[in-house]
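Take a look at this one chain, the form predicted alone, written out in structure tokens.
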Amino acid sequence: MKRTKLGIIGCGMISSTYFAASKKFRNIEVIACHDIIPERAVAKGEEFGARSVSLDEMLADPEIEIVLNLTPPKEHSKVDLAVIGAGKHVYSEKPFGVDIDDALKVITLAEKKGVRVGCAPDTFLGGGLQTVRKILDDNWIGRPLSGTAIVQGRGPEKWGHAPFFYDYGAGPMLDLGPYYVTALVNLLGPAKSVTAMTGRGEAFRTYGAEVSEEYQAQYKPYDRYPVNVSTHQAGVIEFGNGVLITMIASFDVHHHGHAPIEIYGTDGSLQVPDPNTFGGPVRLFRKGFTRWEDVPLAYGCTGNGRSIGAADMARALENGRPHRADGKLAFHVLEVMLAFDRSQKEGRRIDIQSTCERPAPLPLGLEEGDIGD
């Protein structure tokens, strides 16, 4: 089996997860890493057995076919363009960009250069959401009609790098929304429109004490920091097949009791697991049932599988098929998410201009570490 060589740009908090998870997949290998803070790249390289290199060295290395872009959201498009310009395939952390224009530049240049673009989240390839996909495809709840997608909490307001999450390019929708909207597109197909209202609960958040030694070394304490994004976004996503999903993404809620995602059909209902995870539980209610019933997961990859999207891209390159966590899917998801604030600003329903293919489901019976053909 071919082992496609990968490089990582950005050795911050999320990189350890990618380094570790990538070792689960037999067809990929991370061989080099780079960070704007060289010492951080050296440390990650030593920990996970990769070379620490400069950006120019990585982009010039003929052995590296795919670059994982794990930089902050504001840098995603810029780094993607540099990698594509060097003729390499790129797989980015979410979101695909922080505005439509920069994201479109990435798609356009990739098509011109003939390289592939991928983007997280790839949690929809986990055992939980793939099981839900099969339940829907096999018509267990009949024709889907409506549903809810709710991600609410107080937000990471006391983290050492909390201001990052309350600034342009983040907020609850761009930070957590990608998991939910990507899962919904995988389950239901592309969206058609968004009608929403958004707000900001507080103008400032207060720094707290929930800071690890690692963050204390990187971020300076402060008493208050500004909230520069909407922190509560609520609306309805209309999908092309007519399904209406009520979605709420909020950093203004201390506690709630809603399931992450529920889908209601003509013959039953589904409770979908947290799309920020790879596993379950999956719960089903059908006509004649008296309560929710747990559904055994029909697929593997139920632990932390971040990198499965990159592994799937590598196998797709080898076999000449489309990869599942692709740039057009991520671009479509970005447009849907940005439409919430746009709907509030313009006071109207926003028609979604982009579309994408519904990703192909994974085959049954895959062994751990395999992505199929």
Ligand SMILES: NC(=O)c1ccc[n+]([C@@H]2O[C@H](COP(=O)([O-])OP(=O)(O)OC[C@H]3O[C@@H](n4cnc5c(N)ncnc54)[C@H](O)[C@@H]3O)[C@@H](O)[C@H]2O)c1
The other form holds:
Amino acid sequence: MKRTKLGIIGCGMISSTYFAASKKFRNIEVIACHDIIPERAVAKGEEFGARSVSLDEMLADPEIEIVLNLTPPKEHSKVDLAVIGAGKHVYSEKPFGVDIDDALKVITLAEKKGVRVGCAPDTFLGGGLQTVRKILDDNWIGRPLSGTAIVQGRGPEKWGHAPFFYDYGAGPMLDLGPYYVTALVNLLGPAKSVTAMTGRGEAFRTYGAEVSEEYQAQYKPYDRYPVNVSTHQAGVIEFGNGVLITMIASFDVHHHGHAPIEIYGTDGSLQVPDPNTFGGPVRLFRKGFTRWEDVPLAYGCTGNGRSIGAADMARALENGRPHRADGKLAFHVLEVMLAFDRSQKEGRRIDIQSTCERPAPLPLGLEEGDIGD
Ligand SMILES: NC(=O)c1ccc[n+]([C@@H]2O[C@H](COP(=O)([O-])OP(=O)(O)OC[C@H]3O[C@@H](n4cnc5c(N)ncnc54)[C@H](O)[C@@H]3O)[C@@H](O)[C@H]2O)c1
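I would like to compare: after the form predicted alone, may I see the structure of the form predicted in complex with this ligand?
Okay, now the whole complex, with that chain kicking things off.
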């Protein structure tokens, strides 16, 4: 089996997950890493057995076929363009960009250069969401009609480091929305329009204010910083197949009792697991029954598998088929997410201009660490 060689740009918090999870997939290997703060690349390289290199060295290395871009959101398109410009395939963390124009430049240059673009999240390839996809495709709830997608919390105050999350390019929709909207597009197909209202609960937030005393001791708490994005976004996504999903993404909520995603069909209802995870639970309510049933997961990759999208991209390249966590899917998801604020600003329903293919489901019966042909 071919082992495609990968490089990582951006050796911050999430990079450890990629370094570790990529080792689960037999067809990929991270051999080099880079960060604008070189000590970070050196440390991760030593921990996970990769060479720390300069950007130029990474882009010139003929062995590296795919570069994982794990930089902060505002850097994504700039780094993607550099990688593509060097003739390499790129797989970026989410969101795909912070505005449509930059994201479009990435898609356009990749087409010109004949290279592939992939993008997180790849959680929709996990055992939980693949099981939901099979239940829907096999018509267990009949024709889907409507549903909800609700991601709410108090934002990053709970986990300490915060300012980046309240700045342009983040907020609850661009930070957490990609998991939800990508899951929905995988389940239901591309979206057609968005009608929404958005707002900002507080003009300033206080860093570390809601973490435990023990955690506060590790961070410098109580710096106030401005909120530059809407922190509550509520609306309806109309999908091309007519399904209406009510979506809320909020950093203004202390506690709530909604399931992450529910889908209601002509013959039943489905509770979808948290799309920021790879596992379950998956719950089904069938017409005529009196309660939810837990559905056993039919697929593997239920632990933290961030890298499965890159492993799939590597195999897709080898076998000349489309990869699943595709840049065009991520571009469409970005347009849907940005339409919430646009709908508020323009006071109208926003028609979504882009579209994408619904990714192929994974085959049943894959061994752990295998991604199929
Ligand atoms: N932290 C998480 O739990 C998490 C989870 C899922 C996804 N993500 C996504 O992953 C991305 C990175 O998040 P993070 O939490 O690891 O951030 P981070 O700030 O911890 O790490 C980013 C790293 O990128 C480096 N960097 C910045 N610009 C660069 C450039 N131009 N070239 C090379 N290196 C550069 C920084 O020095 C830093 O080490 C974001 O898009 C985020 O949305 C994060």
